[in-house]
Each structure stands twice: as C-alpha cells, then as structure tokens.
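Quick heads-up: it's one chain on its own, the form predicted on its own, in structure tokens.
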Amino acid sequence: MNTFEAIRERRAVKHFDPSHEFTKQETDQLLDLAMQAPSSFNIQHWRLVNVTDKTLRANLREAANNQAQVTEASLLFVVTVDIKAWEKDPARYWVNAPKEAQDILVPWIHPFYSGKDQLQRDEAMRSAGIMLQTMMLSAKAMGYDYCPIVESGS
C-alpha cells in the first residue's frame, strides 16, 4: 500500500480480532518505522511501553472507561514522553552523525531548551504525535488498523 492509500482508507477501529497476534517480525517492523519518525534534535522525546500482560491490559481497559480495544487488540501501546530527554547525554542523539554535524548541533541543544518549560513540554508532545501517527500509517501499510486512545487522567 503506498502512502496516499493508508492516509485515505486509516481508520480508527474499535473492535479488532483478540484471537490475532502480531509476529516478532511484524512488531519489530513497527516500531523500526515509528523511530523513523522525525524529532526536534533527534531526540524523540516519547517512550512506547508494549503492554503484554492480560491483567494489566484489563486494569487499563477499566481505566479507559471499558474501550474494547484496549484488551482485544494484537498490541496495546502506552505512550510516555520524556519532557527532559534533552538533559540526558544529548550527545548520544547524534552519535552516528558526522564530526561535523555533531560539533554544531549537540551545542544547540541546552541553549534551545533551557528555562523554556512551554517549550521543552510542546517539542516533547509534538514529538509523540510525529511518531504515532507514523506508527499508525505505518500499521495501516502493513495491512493493519488501529484506534489511539486519549486518556483525560481522570
């Protein structure tokens, strides 16, 4: 499928086949394509938790106000983002990069976000959207559908 045709026919599904199961392959692939996504710095600031145990995908289902998907689906994704991920060794975002590109970048980074809350909160949360919704058109090539859920905290 190529990328017009998963942005056109992606659908947030609320009931999925809880017999299915992704393969280790198939999660892998996913989760190498949702790295792919672009972030401020290279940080990508989120953090996927593969949530695989039955009960505490019952517990979070409760949660959720009862949404089916939560437990029926093949992989159930939490969805943390590292407001400070900037702060931790961010020469490592740029290991695999040019001398150069390091030399002026990794410098960048501290200025960029320090004293900035506003800031270092709405890169992190752009981050995890930039990534989801690669993740999902990614699912959507792969043959799969999916459903995000919000979860208000309350």
Ligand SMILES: Cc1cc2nc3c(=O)[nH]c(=O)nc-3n(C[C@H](O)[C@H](O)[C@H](O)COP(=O)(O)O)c2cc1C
Second form
Amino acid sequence: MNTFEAIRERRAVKHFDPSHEFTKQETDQLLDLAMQAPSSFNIQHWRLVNVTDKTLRANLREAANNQAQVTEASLLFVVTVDIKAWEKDPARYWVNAPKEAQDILVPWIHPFYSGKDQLQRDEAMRSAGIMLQTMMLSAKAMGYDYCPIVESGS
Ligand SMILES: Cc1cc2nc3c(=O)[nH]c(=O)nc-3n(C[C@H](O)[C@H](O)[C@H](O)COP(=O)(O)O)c2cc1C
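One more: the block was the form predicted on its own; return the form predicted in complex with the ligand.
Entire complex below, previous chain first.
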C-alpha cells in the first residue's frame, strides 16, 4: 500500500476482532515506524503505555464512554507526554547528530522553553499528534485499522 492509499483508506474503526493477536515483531515494527515521526528539537515527548492487562482495559473502557475498541483492539496504547522532557538532559536528543548541529541546537533548547508553560504543553501535544498520525498510517500500511480515542477526564 502506498502513502496516498494509506491516507485515503484509513478510518477510525469502531469494532475489532478481539481474538486477533499482534506478534511481537509486528508491535516492534509499528512502534519503530511511529518513532520516525518528527518532534520539536527531536525531544520525542511521547510516552506510550502498552496496556495488556484485561482488567485495566475494562476500567479504561468504562472511562472512555464504554467504547468497544478499548477492549477489542489487538493493541491499546495510552498516549502520554512528558511536558518537561525539554529540560531533562536535552543533549541526549542530539547525541547522534554532527557536532556542529549539537553546538547550535542544544544550548538553544533551555532559553526556548524556560518559563513558557503554554509553549511547553503545545510542543508536547503537537509532537504527540504527529507521532500518532504516523502510527495510524503505519498501521494501515501493515494491513491494520486503528481508532484514536479521547477520554474527557470526567
Ligand atoms: C483527538 C481525537 C479523538 C477522537 N476520539 C474518538 C473516540 O473517542 N471514539 C471514536 O470512535 N473516534 C474518535 N476519533 C475519531 C474521529 O471521530 C474520526 O477521525 C472522524 O470522525 C473522521 O472519521 P475517519 O477518521 O474514520 O475518517 C477521534 C479522533 C481524534 C483526532
């Protein structure tokens, strides 16, 4: 499947085959593809929780308006972000880059985010959103469907 097809054929699917299981190789492939997404300053703010426990899944389903996908899907990732990832040893995000790039970008990170709470949150959300779209299209290209689910926190 090419990229155009994956974009056009992706849908937020409501029911999945609960008996289907992802292999570890497929899970690793999906995560590896999703991790190719861009992120601001390469900070990769996303922190994914792969929920396999059935009781936890049932609880999460309840919290998500009893949506069937939460317990039926072969994989369930809870997506969180580290809004403060920018200040946690940021040199590590550039460790594989040429020294010239490290020397410019790493010292730029702290003044860019320091004291700007809204910007820190926006950047984490933007990066997570782009990663999720990358994951959804990757899943489609692997022959799988996907559904983003929102939980209102109430
Ligand atoms: C942030 C976000 C939250 C969403 N939450 C849900 C959800 O809780 N349940 C659901 O079935 N679809 C959810 N969706 C899917 C949208 O309803 C869906 O993408 C939209 O109606 C367009 O349909 P399509 O993706 O099948 O083309 C969500 C999508 C996004 C981007």
